[in-house]
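Coming up is one lone chain in structure tokens, specifically the form predicted on its own.
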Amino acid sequence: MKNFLTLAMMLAFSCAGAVKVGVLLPLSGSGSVSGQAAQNGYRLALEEINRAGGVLGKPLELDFADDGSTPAKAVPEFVRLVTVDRVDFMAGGVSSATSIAVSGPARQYNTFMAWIGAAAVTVQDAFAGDPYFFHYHPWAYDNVTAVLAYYRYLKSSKGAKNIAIAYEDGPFGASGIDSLVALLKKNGFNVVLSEKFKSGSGNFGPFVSKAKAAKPDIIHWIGYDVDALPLATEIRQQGLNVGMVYGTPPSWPVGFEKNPLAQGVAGLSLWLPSSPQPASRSFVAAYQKRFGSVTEEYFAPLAYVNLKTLADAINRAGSTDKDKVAAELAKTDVDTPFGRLTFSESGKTKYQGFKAGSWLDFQFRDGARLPVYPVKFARGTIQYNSTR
């Protein structure tokens, strides 16, 4: 009898209409490391949600689409999910360029978006005042605040004052470069070089040559995972001596930590598997059980948090009505692998999640990412002059 009732409940559950979430991710192209990490996070969250009963007594369904890391592909895929597949909500979104591109159709179709990436301020401008745009990732100026705190520490402890900047020429790298340079100068740093590059071109020869003449203490680059190894290779080949090479890509190349060229390279991350929060330890255990390995890409837990909080809001709303779900998602106040998540106004957008205090700095050391700053999260001392 018990088995019969269980079977009946499962049939009723499976026959109910699913709540559908469209997920736009860069599963190919220059942002694919982040996109694929996020896809795993979404899958893990989806399985947990449906094992717990789904949403509104129905299964939750994800409809993945690949934006190819390009606006030209992102727009038709976004429109297809919204108008043809008729998803109830949209999630995903890693690249700033693709997010700006879909802002037009998002406004046109009044789309509900729970967005995990897209840090550029131009994205904030594009979604200013939108009642259905929830942004989880810190904005670029939050990133700058976190980096500036680290550089101040390096200036006081290592005497690092001269900075050379290489930035990709898309919205991610270029939109905030003037503000970054002005802020560094205001805080007593000398920006001895600032040059843009085409992400994925691998052409860092001219920049490194100029950096050798400018003698920076820090190389600061803003780009994507495909740029990390070409830049590190060029620095080594030209024998550039520098105190620190510091990058802020959304993700790093797969296996980069095992490459000898990565030794001492530093970066910024929202999360590492060693993060001490209980919610982080639970995520790592669940991820390892599901996929048989542990990821170091923060877009995996970010996507996981994104879908879990959206599903919770739908259940609390008791409906897929966008106004009701937005009202409930705005009340989110939960522990996550990144710390506490709440939403508040960011100045132009109504609902901003994680902010500057969520970031931590790490160095690639002996095949792994070692947290080194803020000091309270550090698990080792900073290795300076790593390329000298």
Given for the second form:
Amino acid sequence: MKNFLTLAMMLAFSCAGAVKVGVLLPLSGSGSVSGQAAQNGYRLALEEINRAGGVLGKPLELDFADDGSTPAKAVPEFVRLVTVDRVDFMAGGVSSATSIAVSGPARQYNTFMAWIGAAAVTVQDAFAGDPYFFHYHPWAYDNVTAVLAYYRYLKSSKGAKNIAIAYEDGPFGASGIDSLVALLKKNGFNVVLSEKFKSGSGNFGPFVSKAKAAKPDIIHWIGYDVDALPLATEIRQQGLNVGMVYGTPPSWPVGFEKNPLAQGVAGLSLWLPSSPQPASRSFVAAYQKRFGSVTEEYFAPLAYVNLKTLADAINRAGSTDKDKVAAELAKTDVDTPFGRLTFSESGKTKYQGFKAGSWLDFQFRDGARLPVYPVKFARGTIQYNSTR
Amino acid sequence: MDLFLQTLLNGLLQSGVYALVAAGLALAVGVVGIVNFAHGEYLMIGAFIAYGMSAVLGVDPLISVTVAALAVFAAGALTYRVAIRHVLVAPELNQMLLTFGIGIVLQNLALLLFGANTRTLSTGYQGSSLAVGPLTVGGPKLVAFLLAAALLGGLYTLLYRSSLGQQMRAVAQNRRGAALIGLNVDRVYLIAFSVACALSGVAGVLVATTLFASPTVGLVFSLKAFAIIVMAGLGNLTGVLWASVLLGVTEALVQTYVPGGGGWSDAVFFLMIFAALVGRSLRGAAR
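Switching forms now, from the form predicted on its own to the form predicted in complex with the partner chain, please provide the structure.
The next block holds the full complex; its first chain is the one shown before.
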């Protein structure tokens, strides 16, 4: 009888007509660590939203699709969600390459997009002036601003001046490389080497050989999780003495922190479980309760914030009308695990969420990520000369 | 000069794994006469066996080489019995579609079992290296190269110094003739295909120790293996060695000396396939 009642309630609930959000994520391929972390964040938010009554008195429903980290798969999946599944809103999006690829169909179908990833400026250009594109993740130039602040600190405190850059040759790594090099030079750094590589090829031998000749203080690499260990291994094997190895992948490979070669490798993150914000602490507790462990990937809380704020905006708008929801989402002003979230114009896009001030720098130390900069968030001192 | 020598050394070390993967593919093409598009997926199975044994049982990945070889040999035998033997006389397009499908099934099985995340191994010797004058040789790469060389030597001995090898060569030359003199062609095919898969599986272990394990890790290596066997000539095992060295060294030279070469290195094998095919067709026309 109890089972029958539950079934009847579920049927009644589903007949009410759910509000559907399509979520396009890299659940496989080179961006899968970020994509899967984001999927957990969405699931957690969805359960909390529906427990609290859903949106507009209806259940919220998520329709996940895997973009395979490739534009060729992202576009048909995006179009299927919008035209066949007829989702009301689109969320997700991690890689810049896939986001650029879906910009065409997004314009064609006038799709509402609450987007969590895609830092490349080319994505900003692709969605210039779009009234329904809400970008949560900082842009690449925001990342650069954050990295530059850290490097300036290293320059003044450790004398680090010479930088060798390895960047993947896709939009993520290559689109902002010229401005990054120019900015570093303008700030008194010597870019002694700047080399592109094919992400996932694992062949960093030539880069490290050349870097040995160039004698950099910092190795700066822009790539994906698959590149982290091959680069760290090659640096160690070729005995490259360097003050700091610094990476900006969207996510790190599973178990990398436990590898001795990760010791001292530094990176940039929007969030760590130890982040001091109250909203972060409650997210960590909820995530731990739901999944039994805590992720260190910032795409999990970013997706969580993404769906929560979108649901809030739909409720405030009182309908799924895109203009009304956009107007409400634009008014967002909430505490999040990353700090305060508001939207404002940035570059060519109308609605930009987090910016440079949200980033923090960490180092892999003794099997965990230790925040080391900005100083106010640091939980330990910077370990310089980590490979020397 | 040091940079040039280091580049050559990097390329040479890289060629060991290439040769191991390509030798397996050449064996499948040369003896069984099947172009196995799932060859990279057997490499992936080997990589996951190394990862699993290291992460779950704490076994050193290099010790798992034997387990991987046996397991992937068995997987190859099963594939042959269940699928390959039924299309041996089918049109080539059907054979290709079948092996391509097997590759997709194996990749998706790996996705279901392990997820899509990149898995990395941690060993005490991962960062070790050997200094040879001004040059450095990465420990795992050197071990991978030596192991690949030993296995290729073993394969050569099997093919040219054993009765089974004689049978394989006989079947490769003339299947019908071999059957007429009483050879069990089906058994030879089974063994050749399974050995080919096992070589790829061992290469997977070596890849896992130097790179990572993931459901798609085999793709890049199988593409390069195809380039190598095209350069060497279908089924030419000795040519595979030289073509592997040529590919490995050319890639390293392009990465080091061509501006933006890191982004071009993956195009090298396409150019080499193109050059090999054009060269072969010109030689054919001259005759």
